[in-house]
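The chain that follows stands alone, in the form predicted alone, written as structure tokens.
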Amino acid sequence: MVRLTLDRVTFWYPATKAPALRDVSLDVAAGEVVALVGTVGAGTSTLLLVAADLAPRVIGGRLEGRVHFEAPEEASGGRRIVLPTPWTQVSGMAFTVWDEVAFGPANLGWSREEIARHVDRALAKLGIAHLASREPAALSGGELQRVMIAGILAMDPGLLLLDEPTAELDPAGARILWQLVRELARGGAGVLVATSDSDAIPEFADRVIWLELGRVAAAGAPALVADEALCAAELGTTVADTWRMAGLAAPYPATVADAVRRWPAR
């Protein structure tokens, strides 16, 4: 079974005195979607880099604590990360979208038939099969973000790490992405996602972790995004925040459906 464990992790970027992460512990299991929320500078992106084994191995810095990732020997995709800026992940070696999505699987040593199957499936799932022959450099930001996600998906990851994956997507693209996240979890993948799309969290997440100044401030079920403290920090859902601003009593509803269920009781 795939599992990611962070045990009392503290991380410093190079040449900084204050740690970006402070004594963080969490775990993500196979079939589970964990959402990270926090304001700018909270440490959500840093946590994903640490989880992906990019910090400090690639970007430098200093790490204390334990980061452990385990996966079955037959799991070929390992742990993969999608960054919030898609142009930073483009290989620069592909002239078509199809070849860009195939770049990762090709480096796993798969057969041509297996690569083609995974690439075609990933393009279809992201709704971008019609872009297969396009040049990556000619795409919009949203289109390119879908291509990058497809490239990661095509490698069949056991653990998927997503950093603001809907930042470049329109509402339709975001819905496709969150539906895909749930589908991946049902297929046995673990997903850790940093997102400011609080309204979507109750629909796709199993748990929520709130980071504040590099520390875990709270953790719990998806209803956490309707917590009074998160709403005050402008991290709650639109419904919860509207309920709070209207002066209605806590606990706040996380979704419209929650609000409708509560309203007759008032």
Given for the second form:
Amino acid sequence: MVRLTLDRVTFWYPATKAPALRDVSLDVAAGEVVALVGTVGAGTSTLLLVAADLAPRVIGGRLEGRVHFEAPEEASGGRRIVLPTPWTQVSGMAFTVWDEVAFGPANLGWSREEIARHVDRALAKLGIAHLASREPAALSGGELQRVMIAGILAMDPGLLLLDEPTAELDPAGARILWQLVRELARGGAGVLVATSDSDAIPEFADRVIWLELGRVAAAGAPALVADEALCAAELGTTVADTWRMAGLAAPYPATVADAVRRWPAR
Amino acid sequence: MRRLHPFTLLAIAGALPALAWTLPAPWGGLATAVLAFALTLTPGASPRLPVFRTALVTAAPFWVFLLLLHDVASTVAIGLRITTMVASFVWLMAALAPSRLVEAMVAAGWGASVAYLFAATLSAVPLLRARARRIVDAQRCRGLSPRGGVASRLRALRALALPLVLSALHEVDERALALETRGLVPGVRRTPLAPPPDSALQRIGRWGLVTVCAAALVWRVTWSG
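Could you present the same protein in the form predicted in complex with its partner chain, rather than the form predicted alone shown above?
Below: every chain and molecule of the assembly, starting with the one above.
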């Protein structure tokens, strides 16, 4: 089974004295979706780079603690990250969307039939099969972001790491993505996602980890996004924030459905 | 012509200028220039007339400069050689799809990193053009006009070039991470997605062109000596 374990990880970027992550421990298992929340500079993106084995291996820096990733031998896709800016993720080696999505699987050395199957499936899942013959450079930000996510999905990752995946998407695109995340987890993949879309977290996450200044400030069930401390840090859901601002009693509801349930007993 | 293997197209586009500079002037240069222009009119270099015209217009200024610097005989000798180079290159750009070249390189066993260098260079143009368009739009929103006199246009050019270059440099790090996570690591054996078909005839043709160029060089050195 796929499992990622970070054990008391502290990480420094090159030529910096203050660590970007401090004593972080977490665990992501197969079939689980873990959401990372935090304000800008909290360390969520850095944590994903460490989890993806890109920091410090590729970007440099220093790491203390232990990062352990285990996957069954047949899981060729390993752990893959989708970065927040789609334009910087274009391979530059593909002249159509189909080829762009196939870029990763081709690098894994799969057969052409296997690549075609994975690419077509990923395009269909993201609802972008109609873009297959378009040139990547001619796409909008939202379309390109979906292409990049499809490119990683086509590699069949055991652990999917997503950094603000809905930043370029419209609400409908974001909803499709969160449904897809749940579907992937049902299929046995582990998902670690950094997002500021707090309203969606109760719908797709199994657990929430709140990072503040590189430390784990709190961790728990998705209801954490309705916690007083998170709302005070402006990381709560819209419903929880509204409830709080209206002066209604805690605990706050995380979703509209929670609020409707609690309304008569307020 | 477009159906030819990319290496064959490269061999033709490389052999013509090589022969133009090797064979005696002006007849060698004239023959290769005529051949190169004939290629621009072949069905592969579509649309034909604009390709022919582009080659002609690009080569024309060289003739003017040569005429200012040399006598007529030298101008014709060098001009025909340069014209061959220009026409061959313009034809190659029109006939060779970059994606097919990359596929051919991967299928021929070139490392994915080397193929990436070629492909990234070729595909950088549309990406940079798209980014330049976004920067121009952003600068227009902030009141910069690309129209007007020379000074105004130069100001607009600087406002475009600086962000374009700086943003390209800035994204290098993130692009490296993206490529790494998508499996482009040194030594990877990439699967060619649609390798262009090659044939024994084309392979013989390519080696034939190399042999002709080498023979022309040897003959020219011997003949000159």
